[in-house]
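One chain is shown next in structure tokens, namely the form predicted on its own.
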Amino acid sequence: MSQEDLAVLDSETRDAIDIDRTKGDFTFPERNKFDAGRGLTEKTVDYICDVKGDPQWLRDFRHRALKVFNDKPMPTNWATKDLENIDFDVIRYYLSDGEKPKRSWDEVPADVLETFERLGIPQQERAFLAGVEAQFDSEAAYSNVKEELTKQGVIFVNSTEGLHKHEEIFRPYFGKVIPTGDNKFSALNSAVFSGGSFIYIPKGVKLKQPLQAYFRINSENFGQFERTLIIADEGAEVMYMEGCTAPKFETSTLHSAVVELVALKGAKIQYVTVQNWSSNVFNLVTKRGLAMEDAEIRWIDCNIGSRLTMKYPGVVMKGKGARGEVISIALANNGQHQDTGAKMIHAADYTTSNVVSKSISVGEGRSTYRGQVHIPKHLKGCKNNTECDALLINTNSRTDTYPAITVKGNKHSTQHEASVSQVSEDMLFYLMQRGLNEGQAMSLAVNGFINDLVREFPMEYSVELKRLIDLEMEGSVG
């Protein structure tokens, strides 16, 4: 943007658009002590299991998950078949420096100290956050949390680290909100995965401040598979903040993550996305929460960036009263496809789902709506909202919606509400009188599209969205 540009904006507005082009766009050289090679075997599985010390059953379970993942068909019989393209063979699978997480960032290596100092984690940390855990490639570099939280016994640790500490809370919620077999994606993440969070609030305990993991992909050819677990007990209350990065590279890199949340009685969970990879990331994410009675889980998800998300983050209200929701953001700009959205599975009375969707379309991007809301017939008193708006900026811009709503029975209230719209030029043409030029009017109309989302965001997350809208919108006008 030229000085001229900048010189008829106030100062915010010029803060909003000044934005650091590379802050995630950085790498430093490998320097990994354990590298599982490349492709997929049952020795890739084996070789992860001896460097983590797993125990013989989670052994088993991953071994059970590969044959999962080798059987089942590719999903392009629905999805897009762009997701042939992945070379499964070529893709590294494990790759650590072999240390353990640090509690302090003096300890942290200097060159993964310095990544996670560019992107401002350990400056968030001090500002607002109760814990923060920094992934770098397969496992955490950091990881700590507030010491007063843990005289209250809340667990934030690692997968690996909470698998072998605290196994007895771990266990018997690992992989049963979302089953191995669940998709091809999920069955890869439970035979390889590694870092995640592992997350236990107790009864009555309600976080002031959230709990923040950052991702970080730092190798080529690399996959990611975190794998998050967040247990809230009765009454407990969190606020999880999630956030990823990698680099750009010629090839392809993959993140393919399983995220479980179990709400029980009146608890509370918070999960808010904010991802940003770069245009040669396959993002297949498996997110899932499960809400028993009075209980309630919000999904907040923005998704920018990436070559291709899917992304359905979905709750099932298992209990009387429970509540559940997903409030999204997706943004596809030339060479991106956003297949998002959400799942809402009604299995108890009186349960209370709400769905909110927004997508923008940019140049040749194309943003996909897949839904998901079931009532059977034997409940009663069940309530969904949906509500599902597409922004298309140019002529090629591409938008698609897949509702599936199933509600049986007469006792239900369901409501859907669905418009796909473009920036007019009569909004532009009165934006720009102000001042503005094309491309100034057309980030500012898209804000307004979203500016009732972007406030459901934490203040620190929303400025940054605000921001990286900006970045995309940029030369979009045309």
The other form holds:
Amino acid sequence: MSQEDLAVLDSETRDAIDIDRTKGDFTFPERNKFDAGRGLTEKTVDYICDVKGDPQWLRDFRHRALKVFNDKPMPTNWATKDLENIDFDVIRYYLSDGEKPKRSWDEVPADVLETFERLGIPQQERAFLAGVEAQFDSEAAYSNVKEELTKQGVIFVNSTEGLHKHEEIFRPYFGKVIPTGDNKFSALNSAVFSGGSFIYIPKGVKLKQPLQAYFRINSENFGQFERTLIIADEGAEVMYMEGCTAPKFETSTLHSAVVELVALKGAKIQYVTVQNWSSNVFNLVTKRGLAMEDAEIRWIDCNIGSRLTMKYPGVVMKGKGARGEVISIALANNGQHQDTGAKMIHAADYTTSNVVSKSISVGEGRSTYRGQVHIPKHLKGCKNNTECDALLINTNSRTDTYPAITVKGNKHSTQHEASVSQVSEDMLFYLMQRGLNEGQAMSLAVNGFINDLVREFPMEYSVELKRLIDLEMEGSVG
Amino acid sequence: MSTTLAPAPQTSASFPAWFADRQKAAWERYLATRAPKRGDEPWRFANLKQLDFTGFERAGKVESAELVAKSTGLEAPAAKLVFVNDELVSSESPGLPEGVVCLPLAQALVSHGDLVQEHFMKQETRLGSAKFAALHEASLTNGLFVHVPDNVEVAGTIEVHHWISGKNVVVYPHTLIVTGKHAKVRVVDMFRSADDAEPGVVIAFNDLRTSAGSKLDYVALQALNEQTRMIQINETGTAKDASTIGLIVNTGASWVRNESLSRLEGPGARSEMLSVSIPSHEQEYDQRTFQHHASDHAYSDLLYKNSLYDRTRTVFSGLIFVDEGAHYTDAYQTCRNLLMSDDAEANSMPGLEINADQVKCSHGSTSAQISDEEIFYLRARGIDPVNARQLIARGFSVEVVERLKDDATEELVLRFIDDKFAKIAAAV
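Could you give the coordinates for the form predicted in complex with the partner chain, as opposed to the form predicted on its own above?
Let us now look at the entire complex, which starts with that chain.
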């Protein structure tokens, strides 16, 4: 929206729309004590193991993963050729100032604190979060959870601390939902992962407020490989939110996370992501949940930034009556490709899954939905519903949909629907007749398109989301 | 054929030189193209074992009088041709208007060589079977050629019977239909086996070419024996203001790979891609489709319905592809699977690739069984459960057939479908 447009709005609306575009686009000088250097070899893996004091079993795990990564081809037989532009030899795989995560913001180094202050994290923590972890490049700078939750046995630490201090809970589930060899990038993460969250919610504990992690890339040519494992014990409930930003460098940056969720009998996990990486980031993430009997896993996912995102959150419904859901919004602007989707693997009777995906392609942006639904033989009463809708804004906008649905047996039902449309000229005319200019009318139409999904996000996120959409729509008309 | 057939096929000396050159080049292309393998996206979920045709040989001449007698179809066809192992054994054309060419391809290559050359296998095969399209081109000896001149309408339907006879034989039926401006024609190809026991392979290709404002309906009825495998490649080009319907019905064969590409080439073009498949026992049907919107203001609609019995398996992979600038595209794609057995497997991959913004495109896919309420409703009216299920499955298929909007042809298609349901009922 132009300054001229803003001038005619009241101050409240203006504040709501006028986001500082440079909010995430800043960087501080690097002051890393530990730097694994450029490129990925066995020495890089050993360097990370040494710095982090990994036990032997983890060192062996990382080395095996490196071999898998080297052996696996790029998925370019179906994926975009842009993947071939990643130069694994110039990426820096581990950067850290060597400090342990702080429990108080006062102890966090000034520039790191300023980074997260500018991104609004401490304020959010005070306002509505049960705990926060803030990761700066490879390691967490801050990690804290409310005291009363610690007393109830809730664990919320970074993955390194998780595997060192809580190995008996961590190790049985680590790498089990997403095996190392799942894909090339899960193997890469397994070899060099650092940071990310480990969360354990004890039996019957239901968190009223969300936990949040924030991932920040500060350094150029950096690869961030966080690893998250969340275990909700029987009957437990948790909402986890993650946000991500990086400054815009001239060179590309790689973010390749692995996120594993385990919801035991009757547990509920909601995992909310608002991703607004800068447009130089390759965001190649593997996310999957394992839902046991009567458990529920919901992925609520919004992808706005990055150069290329490839992310297909999945749920393996392993227990009878388990439920999986993916709600996703993707917005692809010029130079961006949002290749997102969902995987629903039904592995027990009476499991149900739901996927609702909406994408918006602006300018020369491209959004892709890839889905997989699998209902094997000998199960009964499984149901899947998938809806994906794409909105095209400009003449050169592009969208694709590639679902794959396999159903065996006659006691199930699946339905998939997808549609592609543009904002109709009639709708724009109608809105403009009521005094909006074309840009405002388009923003309103786009927000209307995703409104039912935005409501699934926590209030604080949904407001931010609407602002981000407005911002992305700026200049898209005409 | 594992991956090669030897020796190289020989082009008939009576065919024009350009055709001999095409066949030679196609054979080289066939040898140079690698066979599909696991991980190839166009063959996702495919059963690649079915591509091993070792021991199969080109079909030879056989006694045909009995098959001609069995070649019954429409009551009053515009023309009727009977092929046995790709050889024309009978033909009549009681209802063809003047100027319409309806000949076996072998004869058309001699008498209308230039016309055939203008349209013969022009489009690239892009749904995975380029190797088999090359093999077909190199090996074909005959087929059907129809040319309807400008402003001529064929009132009835051209009926073609393709029989395959013999043990471990391969046939290469080809169909090329060309319509002039504002012309109209309907063709039904029927593929059947001379007996129920002998394994065979059919590698078929049909090419439908239209001119502006014309109307072309094509129906392929496949009821081969359950020892036979088939690869069928369908290419359709729909011109400005032209309209095409392509209906494929699968009731027979052990394994079928259908690849159907429909290209909308001009504004006002309309294409309907239809299919009914009723696999039973251990039959497997693998269907790949491509709705290519190369022009603005065009319409396409795809409706595929599968009723899966016993230990059967289907694969549907469809793509609506809209070129840059193909604005005001209106495109739909629907695949519905009715699962009639606990052992059946339906795979669906409906897809969209949209490169223009002024479009209305959607796809949908469902897989479900007949609900208890539907059975209860029919039982309450005195229909036993077995018949009730059959009745619902038949009704499910009829919705597709009715899109033909020609009573006589619909009746013929439903006869094929009813034969299949009767076989299924007899096996219960």
